[in-house]
Amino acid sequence: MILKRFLSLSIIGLSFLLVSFTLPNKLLKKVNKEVTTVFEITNFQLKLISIEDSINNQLVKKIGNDHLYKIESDSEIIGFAYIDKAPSHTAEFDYLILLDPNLIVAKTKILIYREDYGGEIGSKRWLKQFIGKKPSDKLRYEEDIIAISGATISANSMTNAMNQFLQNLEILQTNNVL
């Protein structure tokens, strides 16, 4: 009886933790067809890349369980892909930076934009800006990064997110694990 219910719960356990760790299917689905696009291939894996509590200690921002994958094809690394949020005025939203094999920004989206104002960072134009970025980039809003007007408080925090970003590429790349 003991050892049924210890089992039972150790199954809910393991399913929670399981469904935790992935990403919602409105997400998976905008990330999968940016990965599609991008680099032009229909057959693909995202899988989960972990970091170590001590490598993720050393990070600006550190990095949770489901946000950094490798996107694999026919076993062959063909690039990575970052999903967190940002805060925007009162809310946040869903970003997505795809990098290429040697940790080069090829694309930055916007999945999810919860506010009525400030949506412009959204734009392919602004967005652009930061393809070709590399880790030992250092991106200064209004300087390098060009400022929106309506939307400062959500182009200041992506700006703010790429550079905590690529700021821990150059640590990940570091310690080995990209």
Contents of the next structure:
Amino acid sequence: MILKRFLSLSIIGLSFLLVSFTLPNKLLKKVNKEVTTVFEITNFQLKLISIEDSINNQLVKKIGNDHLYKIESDSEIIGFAYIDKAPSHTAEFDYLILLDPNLIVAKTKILIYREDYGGEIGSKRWLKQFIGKKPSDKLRYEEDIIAISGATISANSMTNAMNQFLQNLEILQTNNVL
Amino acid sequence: MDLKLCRIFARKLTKLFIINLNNMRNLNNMRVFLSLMIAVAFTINISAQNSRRDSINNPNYQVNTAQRLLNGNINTKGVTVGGYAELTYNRKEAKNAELDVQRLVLLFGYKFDDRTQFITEIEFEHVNEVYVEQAFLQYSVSDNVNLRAGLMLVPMGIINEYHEPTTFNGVERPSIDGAIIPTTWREIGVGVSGRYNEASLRYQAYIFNGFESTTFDADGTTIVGNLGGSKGLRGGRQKGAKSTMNNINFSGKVDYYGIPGLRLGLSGYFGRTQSPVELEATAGADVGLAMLGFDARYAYKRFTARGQFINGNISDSEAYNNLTGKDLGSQIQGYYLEAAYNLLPQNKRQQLFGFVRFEDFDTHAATEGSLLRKESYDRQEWTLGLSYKIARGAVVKADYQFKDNAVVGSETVGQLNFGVGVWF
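Please could you give me the other form, the form predicted in complex with its partner chain, since above is the form predicted on its own?
Time for the whole complex; same chain goes first.
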């Protein structure tokens, strides 16, 4: 009887550990879909990467505890996923960055855009410009990243977000987090 | 009965309290006491939270809307505040300069939930004219489909939708976006908008209330025409103020932004103007309108360019002119081209754009019946100037305009403009 109880409790506990996302379902669905198409894989797990406070404090922008994941398939790392928010003109948008195992950007996507103004940054063709970028890269809006007419604020914001993330990657790499 | 219960409850509570105070060492009672304290603390906490919202309970927490915005709730609790402003200095040749707070627009938005939001822009023109520039409710059905209803901008050309001073060169908006497209053109309506990022397409489709072509004067006897030769449709805008409606108008725009740096737009507006019920059966009380617009914007590194072409066909303008004594053309048309170059190195935060713009527009591109085309309505303008962006949302502008028309021997009129613009 006690054993049964213990078992069921540990199962519940374990499932909590495994499904430790605080990401809203809507976001998670979109992330899963992107991972499936980019890495051409259906069987994978997203596992949270925890960053110690001492390292997190060194980062250009702190990484929240449900933002950075490793993507595993058959206990092999096939890439990384980063989900965060950045400001648009009057609201915030959610974006996703997928990295390959060598920390090179494999895909960026705008997951949720909440205002009308500047939504053009969701354009697949525009976001393609970030693919292939690596941790040491620094991007300059209008120079390395082509501007979008009518979406300057958001396009600039996304470029800034990418820069911060790439800088963070470099720091995480030197600290052997990734 | 309730009072009795309360008394009993109070007595029991006091008893419990006394017992607890007397037997503090008793672990069991200690637990009861602790949980009681937690419950009390919890209740106090809840009421404190409530009073923050409901200021009647506690004047210490009294806040008004402005304070709530200032307290940093912007963008986090659903409230958005923003705005833009244009302060201008215009000096036309042989005239004194005019200094004007041309526009001061305050934006307020509220997000009720992830799908529902309300957006409004309150506009002060020339300090003392108050308008509502936009006020609409938007409901997002899905990522690609938003439903909208209210006072909205008519999507035609570039400036009518994107008119914040940091987004365009020149102190004044292009003249074509005054004479051909009557910016800021807004009416009440319903519609759908959205985008497909896979195809890099944005679409908008609305049903609007249209221009008011005829009214009666204050006495209610004389027919007054709001549309005319020089300013085209501009005088017919109802701006959502007690606007009359007897004809539905359709408006739509598709934007393509799939080629990096380039953005293309195709807009259309079709319908008939509005008139009072006493007049609507009269020939010439209203006119038909079919407007098409094409626009392009391009940006590459330090270079930017934009242009637009607008053509409006007006049917029944002859009958309209006969009824109202106006000189409305049967076709209005125009285009402009603009190129700009950032004179500062790209690693600088600030930008200094030197620009040149050529405009050619005619509110008498064609006329009907006996109305002769007026050459002075066929206008050409050159604008040369600088836009100094001292910060992302703040610009100082200066330019000089050469305004000419097709009248033989007419003199070019020069105009000097300075301006300050902000957008936040």
